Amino acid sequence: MVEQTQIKAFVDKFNDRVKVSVPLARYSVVGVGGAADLLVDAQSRDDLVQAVNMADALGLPWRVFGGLTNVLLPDDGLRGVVIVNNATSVTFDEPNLRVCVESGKKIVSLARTSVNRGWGGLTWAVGLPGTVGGAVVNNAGAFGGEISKALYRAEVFSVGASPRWVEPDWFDFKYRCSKLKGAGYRWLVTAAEFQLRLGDLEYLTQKATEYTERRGKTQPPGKTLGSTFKNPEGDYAGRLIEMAGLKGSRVGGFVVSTHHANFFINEGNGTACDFITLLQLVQDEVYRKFGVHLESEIEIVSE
């Protein structure tokens, strides 16, 4: 547990942006997660760096979270310091058609702002959940676009070193993945700069509307972490789950969506344990019937 002297150090630095024993479920899009010993609201990239360095200096474990849209938090909560990334500053570089943004900015907001300026390159992300930092770490994508194709450079930080800018190759991007996925207790993305391109405003607006409508038709409403599994090569996870007869399968409060089988919905008081049990059930049944191992797209955080 966090000691009173450690709490005081954070309160002295961040004032009322520090909370003690906060249920993380209120921050999760699926309403799952036990209490954090200490929670810090970071409103700038400097806040992020200072909070992480302070936690490390005090000997406390730490984690940084943004939108919590594809992260499953543990039922027993998290020890040490949880830092919520609300760093959202945006700067547009008109001559070079680049936009530099802090990592807590919602990717959907950045994409829509870019479209409204007549800048293409992120239009595919107009319906994407989560933050810029999470999008970079997970190489988020949709409709043929992905973050790695638009990223010009990113600022990364690790304890014991100053933040530094790195090129896209540094991330070793793969499908819905980078070398930082799952490394949130060692590294974080503090900012990203995207190379966009000048486009036709009417066309970009039309495409943005089209993508938004398509997401609305194909993805189910409700409390969901998004796509549960990565698509296996040459196939679709949702198709395999549906063909295995698993639509509507339930464990506790979580159910496999009847609208799209690659989404798990929290229809009641679902827990992390429910989600994990359902995930394993689906994996086992799909493997038994088709010989395909479905890999989780959700980051499952342990205590």
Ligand SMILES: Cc1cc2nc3c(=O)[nH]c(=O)nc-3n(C[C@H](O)[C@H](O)[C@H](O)COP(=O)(O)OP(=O)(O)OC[C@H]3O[C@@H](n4cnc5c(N)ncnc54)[C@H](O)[C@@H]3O)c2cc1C
The other form holds:
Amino acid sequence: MVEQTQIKAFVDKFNDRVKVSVPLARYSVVGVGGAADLLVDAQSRDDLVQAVNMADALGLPWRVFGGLTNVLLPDDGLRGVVIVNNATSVTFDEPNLRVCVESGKKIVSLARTSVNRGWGGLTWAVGLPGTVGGAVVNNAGAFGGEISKALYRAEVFSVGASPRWVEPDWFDFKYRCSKLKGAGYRWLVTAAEFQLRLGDLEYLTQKATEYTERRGKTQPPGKTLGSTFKNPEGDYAGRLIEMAGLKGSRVGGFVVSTHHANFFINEGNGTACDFITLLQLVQDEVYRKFGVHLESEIEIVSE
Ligand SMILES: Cc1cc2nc3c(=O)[nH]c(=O)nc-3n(C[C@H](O)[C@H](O)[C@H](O)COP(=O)(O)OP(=O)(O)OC[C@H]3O[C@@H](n4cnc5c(N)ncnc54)[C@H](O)[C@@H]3O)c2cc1C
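Structure of the form predicted together with this ligand (previous: the form predicted alone):
In what comes next, the whole complex appears, and the chain from above leads the way.
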């Protein structure tokens, strides 16, 4: 439990950008998650670093999130300090075709601005939910593009050291993964710089429209965390789930989408417990029918 003196220290520093006992479901795109003891709305990389240092100095656990588009938060909430990253400044380095952004910038907005300048390299991300920080940590990708391919360098921070710039190799990127995935309670990505390339404005705009339309056609509407499972080697998770006859399967408020079987939809009062039970049911059934183990793409957050 957070003490009054600890709350006061945060309020003195961050004023009304601190909330006490706030339900995380309000911030999660899928509408799931119990209360955080303290929630800090970080508006700059300084805020990010100071919130972490303050939590550490007060002996409180902390965690940073971006758009909360890839995490399932626990029904009983999170203890300590949850930092929501809204640090969004952007600087374009025209001669070098580089763009440097604070990690709370929405990747959709960065991708769209880059396309509008005629800069290629992030066009695939025009419909990707979440922040730049979350995309780096997850090595997010779509339509053959991947964040690690455009990353020039990133600024990272952990308690006890100053923020420092690291090269892409440092992240040990793999498919939808980096060494920081699930480590948002120890490390922060505070900023990232991307190396883009000069493209044809008309071509990039047309590609952006094509990708947006493809998302519109394939992704179901409603409250979802996107693809539930990683695609297994040489196959598609959605295809296997559909072939197992699991479209429309339901646990509590969560249902396997009838539109695209790799998406779970919260139809109302779905809980983290419902989601996990449905996930296990699908994993077991697909394994029983096809001998394939589906691996979760969603990070299931626990204390
Ligand atoms: C409808 C939908 C469609 C999607 N489509 C795709 C897709 O096509 N391709 C794809 O790859 N993903 C997709 N996703 C998943 C998601 O959008 C990406 O994984 C996204 O990059 C997550 O970013 P976020 O800011 O929301 O991260 P969050 O969900 O907030 O956090 C994810 C993890 O990163 C950590 N983290 C976040 N920010 C930081 C930071 N600054 N420093 C350190 N750690 C941090 C968190 O602690 C957590 O462990 C989709 C999701 C949805 C809902």
